[in-house]
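Let's start with one chain on its own, the form predicted alone, as structure tokens.
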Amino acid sequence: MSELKVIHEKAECLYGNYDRKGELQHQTHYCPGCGHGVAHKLLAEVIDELGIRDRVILVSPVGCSVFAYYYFDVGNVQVAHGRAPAVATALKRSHPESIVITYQGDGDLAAIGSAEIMHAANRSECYTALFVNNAIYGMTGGQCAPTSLLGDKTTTTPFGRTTANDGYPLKVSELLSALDGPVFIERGGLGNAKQILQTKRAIKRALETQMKGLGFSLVEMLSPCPTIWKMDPVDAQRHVREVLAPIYPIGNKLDRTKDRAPRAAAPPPPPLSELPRILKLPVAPTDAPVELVKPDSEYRIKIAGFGGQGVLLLGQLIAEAGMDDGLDVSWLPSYGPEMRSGTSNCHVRLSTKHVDSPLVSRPNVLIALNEPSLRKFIATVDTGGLVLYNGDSIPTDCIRTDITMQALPFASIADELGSPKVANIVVLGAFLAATNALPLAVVDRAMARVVKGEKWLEIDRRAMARGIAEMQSTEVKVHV
């Protein structure tokens, strides 16, 4: 009996089992006859053939292929709708040795992401874009896409697409080929075996273009969408061949691979010690004593209140002073659409170690400038943390015995000083007195830089001193 020889099997860079799926881990989530499964297979085979699996970073979009990271055993990044080119640019520039691939549909790339793809191509960013064009929005229910054909009836063009109302179908490959930046652009199809083989060759050429460092490459794939088109899979493939392909001719649109030299390597980034000079930041005297928070400590601060209470400025002052003091810091603002009286909060981190994320989900310091903010965030404070509340007393149902809580009428104190606007600076003084997180001299320098006008700087200094005095009188001291 002759030995069996395997001539076709699943690509190695696809997971053997799709563990991220809760059920049916042996199959993808795509509809029967969907082109994404074929496109995934072609990409996976080319990655294996080129031996680049360990270098690949796949950028997944918003759309039917949003879960591409379920299937590809490569580096994966999932991005916001239309923003794959921007993220791919950052990935390739920061990791030039990687092979960066974006995978986008027509709504993602040609609609909300049209500006991103055009400028990335024009800059000839050295990554490869895979563009799956089925001429319809699939995941969101069948709206008209930029590539939908004239006369197509969709949920947003129930009487058919017209030039007067909806414009002409957008020919992305031809549009990008008119730019000077791109190196390789080709349109393939998934309508039959011949088109599929041609598309695989195009994907391979595009990735080789990136591997040689020549610049931007794109492969468009005309793809069936049986579910949204309301066709069976056989008719959907026929639709690709007989309806889409005449409007979007298959073939190479641009090939500058023989004429384009590899892109020059980017200059190395400046040393960190040079950043203050480059950014024209003030530098503290070298002989000035530097007082850091005690080793291994980190302040994860959530500041919350109404818009207009100076929430964001308070966070900015703490962050600026932290940078001046040599700490790793982050400042992340968050506010509603209302400039005044709307909700507002910010996240601040001060650390002697690298800050891994600007988000503060478990603060060890909560500064609540109103009662709604106290109630919203009190449960998130870590055991042993500190709460500073703008009020005469802590509401009874908000009291926790595993943290330090201090209520002070910061707004009333600010009124006594002559301006309700400085309540946030009174809070700043109270925070510094309670934690010793930052040296007062460093905070004063930062405040002199951020606050505009000698009049306001003087009242802010008095407000900070008053906050320190009020907190010192309570004898509350917290070291996180």
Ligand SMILES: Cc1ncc(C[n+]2csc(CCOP(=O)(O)OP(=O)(O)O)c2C)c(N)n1
Given for the second form:
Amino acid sequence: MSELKVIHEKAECLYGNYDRKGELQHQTHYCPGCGHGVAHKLLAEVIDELGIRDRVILVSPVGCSVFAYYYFDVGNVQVAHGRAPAVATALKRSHPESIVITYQGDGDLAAIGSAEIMHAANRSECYTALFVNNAIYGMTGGQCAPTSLLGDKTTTTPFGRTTANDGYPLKVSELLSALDGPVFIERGGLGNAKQILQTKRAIKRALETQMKGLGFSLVEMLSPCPTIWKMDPVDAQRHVREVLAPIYPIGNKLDRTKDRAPRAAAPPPPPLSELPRILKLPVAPTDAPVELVKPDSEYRIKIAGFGGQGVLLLGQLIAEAGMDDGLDVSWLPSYGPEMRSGTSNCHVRLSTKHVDSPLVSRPNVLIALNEPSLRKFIATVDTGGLVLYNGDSIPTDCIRTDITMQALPFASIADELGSPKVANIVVLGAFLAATNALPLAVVDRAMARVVKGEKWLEIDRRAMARGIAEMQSTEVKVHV
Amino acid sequence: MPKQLIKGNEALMKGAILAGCRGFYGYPITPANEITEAAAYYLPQVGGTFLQAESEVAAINMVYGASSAGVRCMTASSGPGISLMAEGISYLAGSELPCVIADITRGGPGLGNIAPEQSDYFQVVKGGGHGCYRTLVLAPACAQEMADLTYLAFDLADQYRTPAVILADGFIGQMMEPVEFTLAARAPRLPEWAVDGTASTRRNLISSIYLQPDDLEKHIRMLEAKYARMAHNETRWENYKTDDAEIVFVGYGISSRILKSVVEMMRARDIRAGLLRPITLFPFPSDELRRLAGQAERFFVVELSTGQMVEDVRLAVEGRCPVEFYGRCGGNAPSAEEIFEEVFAHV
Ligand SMILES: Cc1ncc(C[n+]2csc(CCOP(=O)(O)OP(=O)(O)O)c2C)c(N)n1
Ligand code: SF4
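Counterpart to the form predicted alone, namely the form predicted together with the ligand:
All chains and molecules follow, beginning with the one already shown.
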């Protein structure tokens, strides 16, 4: 009897008067004999005994216990149906010193929120989940839950739950215990004083697991719902003991508290003054300032080829150097499946004026690294524009007389240089020699910033010089 | 301050961290991945939290948790993921939780494709989730604005205790442009309403449930008044050569960039064209459109969709002058030349 007396005393972490409740503020909203009321008392007592009231954040679900925050004098967050594990994850990670407790029913945790609980457990999020399993949807009026028993007549299984239609009762504690992540999982019952005491001990151990920083803990409680079950409270408790418990065996399912080391505390954050360095924000260049006044120029460049030919990098280098040279620039890639299926293109604009659209629909420079690209874009090139083509000669049916066209075997030249990968840089040299679009020193500096590794930079420099020489030998010179 | 050539998506995340963002919860999706990857790279280095969630449903609820905890936090996704987040966004709005959500829009409906569209306007600007709520929606048109408007979004989200959305198309997210990061690094703060597991915040409650109709109506009216304040104080737009414009183009994001080219083409032919570019999509610059309706002969709206924002333009203009529309979709963008021809095709 003394055990029952403990339950009837009001814990300190429960409000004396339920001010958040609209009416009947001295009593809970739960039905007489409901397991939620008992579970609340157990949790409240354990919080008191552990002296953690000020640290607790309680996450209340959608279900009959949606109003848990009416009662608990702790930090409270009410969340969407089934999502308590996700919310708890971020609460705990945001404030590792807090004690985060979720409280969920079986519809909430085992049906709509089954993905969230599985992943929170698997990540071993360091919070404590209380899982009140009454094998029915209480709040919505008695629909089938994933934990309803075979044969159970509910409002959505009016002829009884069948495996054929509804599958099997879901054993959440056993399921989660099969994961490597969780630290402590126990199933208790609220079917009599003995079960209740065991459940309380389990809640305490689960919270201690969290307090030690060991990881995920969960206590499932088989809980009476006399109203929906249409039983009096005594019969409902008997139902827990005699009908639910044989299907959902009570006892500890997992205890890794001895094997799991506490998580290391995060290092303190760096001072704000370190952010520019960490975020790799640019620092002012130390070498010569760029020339500011220059004649109007406007390059609308389309670069196209196969994926792997360095189309995007070539465009980026031109844009980087253009920016360093004081021009307004934009670089727009094709992305996604196009890349995967083998073709790639990008749009680059360099302008002494403001770049309006980054899309290049009428290029004045087309760099075509393969024949399909040449054929695709040749008609779009603006009169007076330049085409650089990777090949020995321009296919005769692609020849236009109102533009400058130059074929060079960039790929073979790159092979000669010892790396097929630098064909794009040979093109870069050719482009610069043909147009004088950018000072070579500026391009070299951009290349040194973008290209990773001394070895590559050295090959790239040779490739660029070679591209310049090849172009100069053709005597092509355009001003676009 | 020197400039950095950087993708819009990465600029967005740097802007976020400078604004004090210390929590990112997301799920991979093209074309938003660079945001998520930048968060994964930078946040752990500044004492923040990055977590790849099991779904967008989980991600947005993690944002709900981090925001409840008082952390400046965000997520990023694209159409399909934003659809999954709709319930969570409604909860965030209902619980008055600030956060930033980036939608780097791709082609829909369904799986559609990953190429750029502006077809999430209805979903993002009109709500998407359930109930009477709005989110602040900012529409960057360049990489610089990806950083600057995200920074602003965090401030406004806090100020109004509301989710704020950065609505950008795949072009704006994927392209590289020079960005100058002049934004001052903000220290993380803890709002007084947050729940952080300490004695001083113990009485705080984050919730969106109001059981009694009168209580819920009061709450909704309070939100309504907040949205009206936002409309009054936070409407932003850019006028580009609209002073004497007879044809006023309207477009946001990448469309506005193409339309600037069109305006230039027209001006070169002595046609008085201008552009009204909404920067906030909610609140929408309706008053400015109404004002321009007094001078313009017609409006011409361009979107990468079959026509979504155009409905708001028509509502604002209230029939005072014709509002025409041209849209491309599926990942196609109109060229300036194409729009130019389209404008005169119907005269
Ligand atoms: C997205 C969504 N779907 C459905 C509901 C309706 N709903 C509220 S509670 C509930 C089931 C609650 O059952 P359970 O989790 O077992 O808790 P109990 O009421 O039995 O304690 C449902 C389906 C909702 N609130 N949100
Ligand atoms: S319906 Fe069932 S679970 Fe809900 S309060 Fe009543 S007894 Fe408890």
